[in-house]
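Single chain ahead, written as structure tokens, the form predicted on its own.
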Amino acid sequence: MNTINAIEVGHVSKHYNGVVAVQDLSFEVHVGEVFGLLGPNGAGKSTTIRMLMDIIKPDSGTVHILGQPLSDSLKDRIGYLPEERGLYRSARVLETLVYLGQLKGMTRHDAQQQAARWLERVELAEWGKRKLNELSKGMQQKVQLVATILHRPALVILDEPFSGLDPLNIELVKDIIRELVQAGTTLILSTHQLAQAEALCHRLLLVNHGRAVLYGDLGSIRARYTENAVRLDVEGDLDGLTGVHRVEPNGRGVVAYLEPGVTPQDLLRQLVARDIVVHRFELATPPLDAIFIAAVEGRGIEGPEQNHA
């Protein structure tokens, strides 16, 4: 097992004119995972990313990337897609990608080959000779993604990568993220589209007012916010079930809230004993957006009935 983390941040703080942007923040990103860096606007996400990239210096604390402090040579092993886009709008797509690849240490021949391959992958092969200002916002976004990963970086940082994309292209980008991780790339994902983070991230850090609010693997975080409840879609009468203190509508089914000490298995045995047809039976775990809101507001989840109805 590789004991070197892709990123290690220790007790980092940053202030601007006396205003706290990041306060005593510590976290690790494991090699080969998708790590979600989430938070509301102004939470400190962008400041954290800029410190990771050595764009700004922390006031205190340490940052190690791929096992060492960030250096100019190490930057060639990182791909960074900033939230603020910055392509040369009057330049041609393929020429731009080749130029940016060479800046990251690629030979011209390798940059041309990889650019052509990736343009094919993002369905823009026929646009290689067109100027960037002739492309739609979504197409430009895909070109910027290609520029970020063209040089085969070991670490990729994506800040709002789904901005401007339609649902089909969101799925395309998600597939590319999965392919990169499968190939061993470590990826940090910062996005307001929490459904995408939920689908992709292994672990996450939620920051608010510059401090860590939630940190860890997604399953453990969900478990902390999950009530003893089951989401059901059944055919039959649920009145009089032992150990159920209330049943509430939820979309096409219901959520059954269980009394303390009663397990979902206890409920399932009762349903089977009553010959109730069960089409759906699952723990009523809250989605990431509900956890996000509850954590930021400092309260518990008000009920699984708010999840996906």
Contents of the next structure:
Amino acid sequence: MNTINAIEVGHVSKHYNGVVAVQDLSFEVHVGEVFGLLGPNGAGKSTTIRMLMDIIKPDSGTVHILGQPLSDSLKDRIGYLPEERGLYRSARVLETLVYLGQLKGMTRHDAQQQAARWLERVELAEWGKRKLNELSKGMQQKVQLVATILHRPALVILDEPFSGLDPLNIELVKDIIRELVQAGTTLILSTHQLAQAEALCHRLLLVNHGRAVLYGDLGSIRARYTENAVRLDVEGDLDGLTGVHRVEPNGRGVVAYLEPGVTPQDLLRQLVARDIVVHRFELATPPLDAIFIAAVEGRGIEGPEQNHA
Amino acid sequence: MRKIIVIALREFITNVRRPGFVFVTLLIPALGLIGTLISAFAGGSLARTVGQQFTPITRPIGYVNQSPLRLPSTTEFIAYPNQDVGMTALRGETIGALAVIPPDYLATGAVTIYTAGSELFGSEIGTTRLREFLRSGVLSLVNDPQVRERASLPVRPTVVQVGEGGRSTNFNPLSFIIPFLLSILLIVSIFTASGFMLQSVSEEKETRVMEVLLSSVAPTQLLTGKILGLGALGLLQVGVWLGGLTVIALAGLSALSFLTGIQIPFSTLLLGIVYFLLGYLLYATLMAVSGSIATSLREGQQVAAIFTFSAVMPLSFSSLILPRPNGPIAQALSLFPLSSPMMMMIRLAVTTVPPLEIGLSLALLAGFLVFAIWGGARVFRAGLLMYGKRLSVGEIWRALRTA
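Given the form predicted on its own, corresponding form predicted in complex with its partner chain:
Zooming out: every chain and molecule, the one shown earlier first.
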């Protein structure tokens, strides 16, 4: 099915006073997926998001949201949690939520109902009548998240949604993210905490110094950075296996590096044939952090979907 | 459009509840009311004191004439044969004061006046009455009736003010003061409303709520909503002031009763409103831009000081301007767009401004306003998301050039 992408970014660049913030960035976000916009602090993630939201105009390049250039009516279908948090300090929580909901095109009545519902969901029901500056920082974060998703947006952009949250609230936010995805919402998750992204994202874009470093399906990126090796925890002798050129100890087990053309399947067959007890047998995929470091240091290759036409 | 109204409503509701707004708005009618109440309290001694400053002593004045003047004895001026009888009458409160006119009065003019403690004979009004009485006594020594007439009424004034345009107007001090005060009130209202604009933009920038707002509305929508909401606030304030003062005046309460009967020509009023609205639009825009350039309210006020200074120039130079409301300083300030709304509101109140000058001033103001809104929206947009760092002159220039 040739569906419209939630976001299409084509060759977007942005400079600030001659300093590159984003350079020739292209990517797509598919409808209904969780897309990770990843990279270290200052990589250009927030600038990219602000260009998606039409808060900043790109110097060059195109941005299409839900198949069209961003317009005011389209803004109503997007929820955006900025990295720089902030709401009216001396205004009441519910009043603020209703105001922000109305600015997203909701009726006053609808905004009131949704705000009350979501405050309950994030365990802040009894705080609606309080002023924002009476709430703890974590509570304010949750209020801001509610403000982001109150109007049932089709596309939600969360910039560093976990920063400043305790582990319990991180789980709560993750749960809400999963609920939104289940309801068909497209999500862009921007974070420098790669481990969090790894657990949630389907596809991702890794940026560094404003340039794309890695782009694509999480699985295929992993595969690309996975050396032909298997992490093993076995009882038995591994000497003399065909197709294995090196075995290195790794933690409680070992990593077996396979020769080109040899598949893990071939190795498994030999293990079974030798009647070796296998406790663990897994592809030696590196964590996203390691992939990122490898890619930034130039050991990696650029994503195949990167179009340099 | 609906979002603009939502923004306007929020600005209005948030700011109308600010203690500062309530205080300034209620202060003016309250002052009028306090003055009225003081004079209305007939029983209060303070009221009597104040009242007597404005109304002549009703009790007659007694006198003992030892000079060659021939003075009549009337109900207002009662003659007594000697000081003792006069003093008895004063103590008996038959008269409010006793004047003793000595034999050498014609040569010296010396008169001794005895008053009861409570009578403020020393006030202007009391002495004026006695002075008139004695002057007619002195004049009765002159035979020529024309000399007598001129001496008692040396000037019968018809003041004709010659304006620059050759037009002349009759001069009435009250018709000068009242519109002048109204102009000052309008100027205060412009500053109040545009001050809230600065506060509002600074707050949204400082708390970072700005980025959330910009993900929902365009900068121009935000600016428009704020201008409408705070403009309504300014109109409400002016309405409360004028309404309150009018009600007090119409109620016939004495302290402000002099307000009734003052008429401002419709065309002047209309022009005043036009300048008020244009002035508000200009200053609200400039304050919004100042707020967006700066990183905090305090810094915003520093930036805004450039504009505020221009605006108060007509007031700070008023000692130079008011004697010559059509002079070169006044003319220059009426053409300079940053000061013209204030200057023109004052000039319209106190003089007749040549239509050509009004036209030129309005054209310059409108042209500058269009530029300010056009450029302001750009700088506003560029400045809104600059945190921790003030927008530099170069960045403002870049923002103005890029679409």
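Everything numeric here is computed off the predicted structure, so don't read it as measured data. Residue numbers count along the first chain shown, from 1. Basically, rigid core = biggest C-alpha set you can superpose within 1.5 Å across the two forms.
| query | Considering the two rigid parts between these two forms, is residue 280 grouped with residue 258? | reply | Same part, yes.
| task | Note the number of degrees the smaller rigid part rotates with respect to the larger part between these two forms, based on C-alpha superposition. | result | Treating the chain as two rigid parts, the smaller one turns 14 degrees between these two forms.
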